[in-house]
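Below, in structure tokens: the form predicted alone, a single chain.
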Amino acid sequence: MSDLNVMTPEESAATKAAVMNQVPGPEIQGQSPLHHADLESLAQKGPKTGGVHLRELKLLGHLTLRCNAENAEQLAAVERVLGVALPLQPLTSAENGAYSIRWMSPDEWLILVPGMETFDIETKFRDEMPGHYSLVNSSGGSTVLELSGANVLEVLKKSTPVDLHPKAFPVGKVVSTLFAKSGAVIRRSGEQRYELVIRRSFADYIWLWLQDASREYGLVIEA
């Protein structure tokens, strides 16, 4: 620290990037909210054909960003970090390879990244983002279920009151809504593919719900 308690540029940069790496060491096995369901074994032993396919996109990094959508410098910083611009239109999303961004509100976005890259992404945000903003790592509190297949729409219609007609819910659209007796952030990621971001505490309930809701169509587990 220099005189008068003024930080040097090097000290300031180090402080700005002071975030905690939440990923444990290699001696600790990471477990998703559905670890107990042993989806890998079910994928190996279960049916290989059916109208609904389910896969857990487990152990992703979940980052909630709040910033000013009218601040050009902040928007540019996000694009430098993620390689894709923040989606500014309500209920939309954007993606760049393994990175995806979901619009949550006029000043809030949910960013999903590969789990092992989360700390690096957080650090880059601390280094790049100017002004007032918030970035919260909530990775341990949620997981993502990917649903696909010829009958995926029928299962979703049983589960949520959202209008899922393709004209009302095109590819890329995102909604936060009721799902069964819980909640989910639903994103349509393909013509017959949807992603559900669900809370850890409701993961088992929604897993059981989806098994029942898809029974008549045949459920295929993918690992």
Given for the second form:
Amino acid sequence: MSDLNVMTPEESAATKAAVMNQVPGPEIQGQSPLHHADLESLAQKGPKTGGVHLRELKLLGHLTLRCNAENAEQLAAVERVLGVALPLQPLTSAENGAYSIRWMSPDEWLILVPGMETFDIETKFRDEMPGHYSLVNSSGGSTVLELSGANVLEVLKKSTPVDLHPKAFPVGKVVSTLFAKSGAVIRRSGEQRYELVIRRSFADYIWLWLQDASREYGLVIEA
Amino acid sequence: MLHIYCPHCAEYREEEEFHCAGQAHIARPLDPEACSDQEWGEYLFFRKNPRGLHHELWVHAAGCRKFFNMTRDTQTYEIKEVYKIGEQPSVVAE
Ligand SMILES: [Zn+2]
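Starting from the form predicted alone shown above, please give the structure in the form predicted in complex with its partner chain.
Whole complex next, starting from this chain.
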């Protein structure tokens, strides 16, 4: 535990809830669930061209927000903290720079922020949000894989039962679904780019799966 | 394979994303202490098993993780309608 985890009395009174900075101090190295795969080395040594590109968006802050979509005060508070409104339409997302919000269910959103900003944003939420809500820092429980390239759709089609046709899955759409018999939150972040939020404990399995599923198209690791 | 419309996600998804959680509209007795053993046992354990229309509780387990109700024909597997918790079915057996 570093000193970052200790709040002053003023800080803890203002937040009205137990908030802990989960980012360790400089004496501890943060490791993503795919640390052992050493994607940096693979990116340097591996092929530079191929149909599928894989990059881990590691050590981001993952905040699960549950609140009332009909409470205008809560919606306004979210906008004050993140500078962007909660996406209220099912299966949509919103972003403001490095912040992105994924619709997860009618009263639940997944907010991704840069890892080092997580504690600040969490604290701001505690100051701003009125009423009954829940905000949980689930950063340690998952990681994000970004898949892109000319054959990304083929790899996804092997892995998930959702309809990925561009008409049914426009840029910005989010689905929670099955992915290779595990689960993933899939968001289309560009014409040929998708982000997968996956569970920490399944990260290695999905990494192995993706290597296999993309072998015929050529897999390029980016770091 | 059923193709199921989730009323919360507002789109069709494959059956493998869902779990059936049994019969819908089972009301918990308001005063359990006042129940006879038979009443409590029937509430806990006894379920309908109709041939034909059945109202079921489903959960979008791999998706939004919300529960909803479904009216389904157990003989043809045809899904008649889905509706949210707290709502009543519009398709009912005669
Ligand atoms: Zn759903």
